[in-house]
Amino acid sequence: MPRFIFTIINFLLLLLIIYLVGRKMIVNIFRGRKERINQSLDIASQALPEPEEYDPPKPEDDESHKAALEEELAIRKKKLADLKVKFENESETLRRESLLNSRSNLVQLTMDKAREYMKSEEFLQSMKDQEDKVADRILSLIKLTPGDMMYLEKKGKLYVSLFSSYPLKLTTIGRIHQATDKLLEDVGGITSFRIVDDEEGLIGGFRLRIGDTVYDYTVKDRLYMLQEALNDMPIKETTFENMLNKMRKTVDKIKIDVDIFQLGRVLSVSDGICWLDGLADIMYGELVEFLDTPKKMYGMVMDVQPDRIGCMIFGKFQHIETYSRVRRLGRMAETPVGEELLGRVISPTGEPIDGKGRIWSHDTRPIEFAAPAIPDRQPVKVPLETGIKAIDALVPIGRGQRELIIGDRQTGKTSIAVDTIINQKDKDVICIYVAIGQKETTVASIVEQLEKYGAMDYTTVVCSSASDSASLQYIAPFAGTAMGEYFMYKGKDVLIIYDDLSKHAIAYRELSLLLHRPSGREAYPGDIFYLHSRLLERSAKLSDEAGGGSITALPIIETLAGDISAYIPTNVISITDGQIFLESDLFNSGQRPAVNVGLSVSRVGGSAQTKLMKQVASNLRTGLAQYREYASFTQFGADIDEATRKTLATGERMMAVLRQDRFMPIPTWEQALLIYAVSNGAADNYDPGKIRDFEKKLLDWFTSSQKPLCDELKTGMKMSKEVKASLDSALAEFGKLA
């Protein structure tokens, strides 16, 4: 038998043995898996709820069932509408971001092409051919500035430098040298002339520097101007093609001429302050640009001395080094303004810090601006309702007024400001909240509350947190005021909150000490009063001829141990039109808002109240003052008569009525109704601790059963005898029900 037959037989026997041995094992494996699958199915079937039996609606339930369906349908429609708005907003944001990225790419491509073209031999040769014409143009523009004249008077000579990317012709150098010598001879000075050839950074062309003034006709400067023009080009186009056409027009409009500017250098830098040399003609408040930094950085001139200039730096300053070049921009410090800022949280320089993308604003205003003149103002007579009973009744605020909120730490100052912003919903008032030196978490919680109550739709939050530099904290309230002025001069009403000016004064003190200004009381500089006065004087009610807009300012000042006679508090008190003083003892006793009636005052008075509130609250201040006097007397346990006891009880109930929770503003007519009801004894049957129940019952009853009377009160007009009689009758009827 052949060998391969034995091999086949052996292989078949091996397969038989494997089958006999492994069959049982495989069957057991699959049987175990089948049992686990069946067990899982049993557990899942037990977890399923039993099917409910269908219960057809009864005829009497049809109406309620239909109403429930309609309500559910309305809720779903609202959700769908909200999703649609959200989708449209997100789509618009994505479209604009796409345009922004496209513009960035186009700018980069344009700059690369321009740089490539301007470095070509053909272009550089054309600039060389224009050497004589450029020299003629520069010589027709040169002149001595006031700063040059002062330097000549002090030193007797002026430094003149000629920089070029290639060796200039001797005739050109001679003409320039001769012209500058003659320019200085006319005023009795001499020149120190130097020539720098082969300056590679210029690429092409040449520049002349006389003192601090530069007359530039180089490729480098042309590229700088081109990039500035393209980056500043507003993006209002809806398509890529429109934006491309806009860029072409921007490039065509660039003026090809000698660029005149002033240069300086950094002498020293520390703590957000740098000292500059040069820039002899610069003015206080002007912007400068630091040239030798990885990204653009700006500063604002804060001090001008004969031999140096003090400048504060916006943002980080680690990349600014000694002898870095500084360029004068020829414009005052400014901030973006416009409708696009509403609903956003931004830095004082206009940069978004809320993570919602770029702000599409193209209008700017200087952060320092002259206050409206006296003829351009009118008396404050339109109420700005805060929704807070203790303020609208006792310390009324009018549109265009400056009312100080003052008190110790953690007494509810910011709560009053936030509640006032929330109460401006549907009142056509633009709100600006300026956070100065606050913790970022605190600002985030405020923004969260404003969003919750729908107030961010008409509010801009300007945040300069405690971690920001003193320079940003210093310009924050000025920037916020500039944003408000944009709306005021368009005839709109604005409410601005400065939270708080105590930290603003501290930031200015830090800057002033770094600038080596002499310190005065409490180490504050002598112009600290002028600092806040020129800020708050910009808030006013404009006359009808000037537009009729207004800015209402609510500055906040923090006191120490209730000392309102300290330096900064007394300064701001003398500037504003009244103050709301929050007392720590009242706050700790549960009286919130903790308004001290005796120390709080509004110099506008009843002019900023509705006639109804003015009539109702006319005797409220004296009544509360009498209550506090009696309360302080009776704390010693003296016997009191019935009239005094009744006065104390009424005063205690009135103080309870004036208590109010946060984020719960109340319409003015409801405030007047509550105050009138308590003053006339409608709450005498309620303990002071139950006044909250009385308020709810009274308002619910009036809105449901006394609608015509409520409509009459909503007008805010003074109560006539008929309305007063109807109100007394209604309160008597409510008393019987209660």
Given for the second form:
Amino acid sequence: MPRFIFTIINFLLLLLIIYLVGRKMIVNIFRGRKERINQSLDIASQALPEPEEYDPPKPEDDESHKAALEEELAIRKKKLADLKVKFENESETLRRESLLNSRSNLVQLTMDKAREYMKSEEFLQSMKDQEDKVADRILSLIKLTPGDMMYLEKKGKLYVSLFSSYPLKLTTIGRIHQATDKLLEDVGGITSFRIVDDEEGLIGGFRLRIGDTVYDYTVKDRLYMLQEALNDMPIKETTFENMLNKMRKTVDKIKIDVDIFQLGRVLSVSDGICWLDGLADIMYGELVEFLDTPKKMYGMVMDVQPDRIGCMIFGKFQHIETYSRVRRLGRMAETPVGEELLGRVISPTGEPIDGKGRIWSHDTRPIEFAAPAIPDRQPVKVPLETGIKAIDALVPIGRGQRELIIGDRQTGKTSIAVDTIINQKDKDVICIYVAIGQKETTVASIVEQLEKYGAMDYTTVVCSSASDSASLQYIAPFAGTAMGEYFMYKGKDVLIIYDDLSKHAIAYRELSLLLHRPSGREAYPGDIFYLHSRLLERSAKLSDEAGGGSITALPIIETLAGDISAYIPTNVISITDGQIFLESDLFNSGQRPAVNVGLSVSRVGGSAQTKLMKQVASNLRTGLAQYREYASFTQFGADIDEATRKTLATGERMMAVLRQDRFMPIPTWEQALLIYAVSNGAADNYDPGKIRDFEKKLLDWFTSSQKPLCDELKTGMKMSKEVKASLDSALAEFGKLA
Ligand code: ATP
Ligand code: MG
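Having looked at the form predicted alone, could you now put up the form predicted together with adenosine-5'-triphosphate (ATP)?
Starting with the chain above, the whole complex follows.
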């Protein structure tokens, strides 16, 4: 029995051992698995993104949500408004185009009808019936012009011709002959009388020509007048009916009277210039029309001599033939002007060359116009900010000033002009960029840049490229100025850039040599000074009584090897109110814009500079002059004392702060802040090469943490002692941060 019990106990013990050992083994096996699973889970959970915590919207979030929605709504509204404007503009253009088309069709139709009617027996008979009356009218009008008198003095006789489409009555011829003989007898001359009585081109009626003056009462002239009147009519009407009414009124307004004009003829044509005969009373700058060309062509009188007239031709002169007729139009050469020209690239005669369609401007101004008189002007007082530190601080420009930009080729002349245009955004200044004799690609890239910076909205580009004729290059700056004057006399501020006047002088020299004018220094004609002075004199600041508008001119002159004492540079320097002199050496050494501070001046701009800038920059010029002096002295490696070293280091930093990239104009108050900071040693810990970092940090820090001080500087007022003190302490604080 005990043995039996002993066996059972043994068995139970065995079972217990097996259980304990087995459990440990199993636990071990599973723990290994579990750890591996856990590891995998860990890895997987790391790879997964953190689940976002759901945050139920709180009341203030609701506000921000609303604000975001409103913002989105505003953006969409603006887009819609833009689209609407675009649509309206396009439909307006379409409407005008269609009106114009219908008008030219109508004019054609009217002309056909008129021609048909005027050729009818009935009409021609009525003209014949009026023969006596017309002869009376003509005889009451005839007189000798100063030109005729001059001719008479020389030749003793004057040609008189009577042209008619049908044989006139003998009595009529006799009366006219007698009257003209009498007219000449009174001044001691005789007539050479000629009758042409089958001139078919006249269709009906007759014309009398005494010397160069024509007294015309023919169907041909009537048709010409009708066509001119209808074609010149501006398209401003809103509907077709209105246009028709206007046309009717225009036709009604044409006076049926003897038309008096002067005729001449072409003696010779070459290189965009022609010599004319006749037109004895014509004046310099007047417009003439070439009558026998397939397309309408115009010219402008450039030279008046006793026996012939020099005239430059707009357009393709190949179409003009010797002995073709020229009509005096009795008005000066004009160019279209107006708001419609903004944002466009046009030729000097006002034709669009940017492929954006017709220019709907109805206003014109003569390209040559007298400059405002002295009582109508006032001194410059409002700054024209270029946004370029080296200019606004040292050679400030005022609205109405003429500041020359002069320098060798590729020294950044154009860049300064373009940056200045870009800086006029939202400043209510209209800009006109006149390109003279430049490559078309250069002009295209300038236009592209202006467009990129949103500057084309207020800019017109007048382009006469190097491939254009000398005549077009010659009138380009005058046309640009006329476009500016339109705004100036309306009381607005205009900035005009002539890029460049050296090429303009060359174009004028070419014209003058072709016109056989005696050449003077450097083969330029003697009146080249007068040419540029009468151009630049038109830029002015008008007095408040005269509207207060202004034209600020930035002419550009290219020098050869920095020679500012050549003929054209000295001329334009003496005409303008100062110059910005750009130097190749500076440009190549990386000092851009390469303004030579010593040779650049602004004679009147100082009074337009903001008080703040004046205060800040007062010591800059002398400081820089001192620096240049020391720098040239020490460049041979002489031992220098501590004070000199310090002046040199500050000077270098000053030069560095005047460097500026293109297309980065900055507001005046920021310029003033930077210059003040650098000249007061705030940048002393910075290497001159690192000044740009300093500028950025300083401006960021000031705009973010010194709002009241910034607002104070923005006023442009002179800093009071307190402001200065708080600016100094702010700079000290900034110095500790760095
Ligand atoms: P041109 O005699 O051919 O008319 P220009 O004197 O008008 O030349 P720009 O065409 O303005 O000179 O500039 C010449 C080159 O210098 C351009 O490539 C322009 O990008 C560069 N440049 C001008 N100003 C700066 C500037 N401030 N910083 C850097 N580069 C500049
Ligand atoms: Mg240039």
